[in-house]
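In structure tokens, the next block holds one chain alone, the form predicted alone.
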Amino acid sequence: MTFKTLTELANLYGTDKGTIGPTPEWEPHNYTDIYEAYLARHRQSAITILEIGLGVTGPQWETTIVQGRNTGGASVKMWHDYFPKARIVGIDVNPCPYLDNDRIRTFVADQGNPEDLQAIVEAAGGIEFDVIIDDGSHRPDHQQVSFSVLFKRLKAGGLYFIEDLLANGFGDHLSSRHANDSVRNTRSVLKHFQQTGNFLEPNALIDPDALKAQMASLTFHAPKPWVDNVRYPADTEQICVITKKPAPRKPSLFSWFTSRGA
């Protein structure tokens, strides 16, 4: 059997994740390049991933998105199809239950309400999650609010992707409805933390002091320049993967032998 690739999967729906947008005006991402680099080897495990922000029309968000090829729901077609042994949960302001099915479970949430992120998590079974997506609003305080709640539900090991890193917060220029003026664009407050193990400030971060004891990794990636004129420059950086750490390891019963001088 021959199996798509996430790019492919990606063009076939319609999100702008891929090489193709909805419709031939829309500017694609290019991220898939970047995604499959890290999830292929999961692709037949029975991993658990979490979306923020589904692309779905409704009274909460315009979602423009929703156009041509896409018809609500384009990247949570994308992993199903991807990962056909995955679970995936999707969280969005507006709701979307035609999306539901056997593998697929959403629920409607405002990503930067703490009390709304931990509601989910508890109406899902306070599950665990293997792969955290955001693609929600892009708002620098939501994706800060949400990496502080949902970091903590991430598996040991686990992925924590953050897409499109943009410069929309205190001290940019500010000109969209992505953006916030209190806090710095989680780019730079990510970046510094790389650089110094600080956060910059001011952030909308809950508790940074356990991100940064359970944050193994952080990784940037600018996207692949694909063509010459891409919507981005191609050194620019706009998504991030966080790694957990992992759980520390269980000495074994000659290691404990061993410490007792046995």
Ligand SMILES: C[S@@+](CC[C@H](N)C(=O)[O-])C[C@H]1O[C@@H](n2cnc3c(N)ncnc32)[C@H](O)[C@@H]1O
Second form
Amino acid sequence: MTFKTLTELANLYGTDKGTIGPTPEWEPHNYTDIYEAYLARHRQSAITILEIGLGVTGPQWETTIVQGRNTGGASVKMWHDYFPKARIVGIDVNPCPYLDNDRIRTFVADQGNPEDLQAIVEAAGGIEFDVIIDDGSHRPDHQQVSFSVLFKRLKAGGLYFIEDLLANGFGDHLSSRHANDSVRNTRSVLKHFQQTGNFLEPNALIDPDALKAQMASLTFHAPKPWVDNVRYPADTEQICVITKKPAPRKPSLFSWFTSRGA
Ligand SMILES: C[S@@+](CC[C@H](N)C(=O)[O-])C[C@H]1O[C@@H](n2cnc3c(N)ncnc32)[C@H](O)[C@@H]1O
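Show the form predicted together with this ligand, please, the one above being the form predicted alone.
The complete assembly is shown below, putting the previous chain first.
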């Protein structure tokens, strides 16, 4: 039996996570090798994945990725085929019930609205996720609100990916999708945490101390030194992954003996 790589599936369905976008003109992101490095070991596991931002057209958001070989929902289709036993929950502001099947369930929600996100978690039965992927609006406030609400819903040891960190400002540009006076861009907020142990302020994080207490690691990746034909310094990462602390280990019989000096 042969299995397609994540990159092959991305390229087949036309998400830009792979090495060719939906059309030859669309700049792909080259994220799939990174995802595969983290996720390949779970390929045959019955994991639960949440993706924010499905790449579907509709009244709430003008989604340009649906063109060429991309007929909508490309990344969800990719996850579905790559993980044959996984359940996939998708969130988008545009409704897309046509993507739903026995392993895919989509919900309409604004990722910048904590009540919307909480309602979905409850509608999905208080579920906890193994993997969460934020590929939605790429607005820093939205990314930070989603991270605050959904990181709590990640299983111990789970992985939280935030894509397209450059789409919300290489630095702290001032425009609607970029950082502004009240919310710094997510890359800067997290980089500062990595360097100092504190999130850069101002930010849109809810209960940052609880987040800090649950974070085990934060890793940035720069799969390509350019985006949309603009060359950036090589250390300009486009995607990050945040790992949640593992569950505390139950003391083993051996440690019970050693703690008693046996
Ligand atoms: C870049 S596309 C996602 C591409 C898709 N993940 C893929 O790889 O093929 C962004 C998606 O985010 C959705 N979106 C935009 N703003 C949103 C928001 N506030 N909350 C949830 N989804 C949003 C858009 O409707 C669009 O479908």
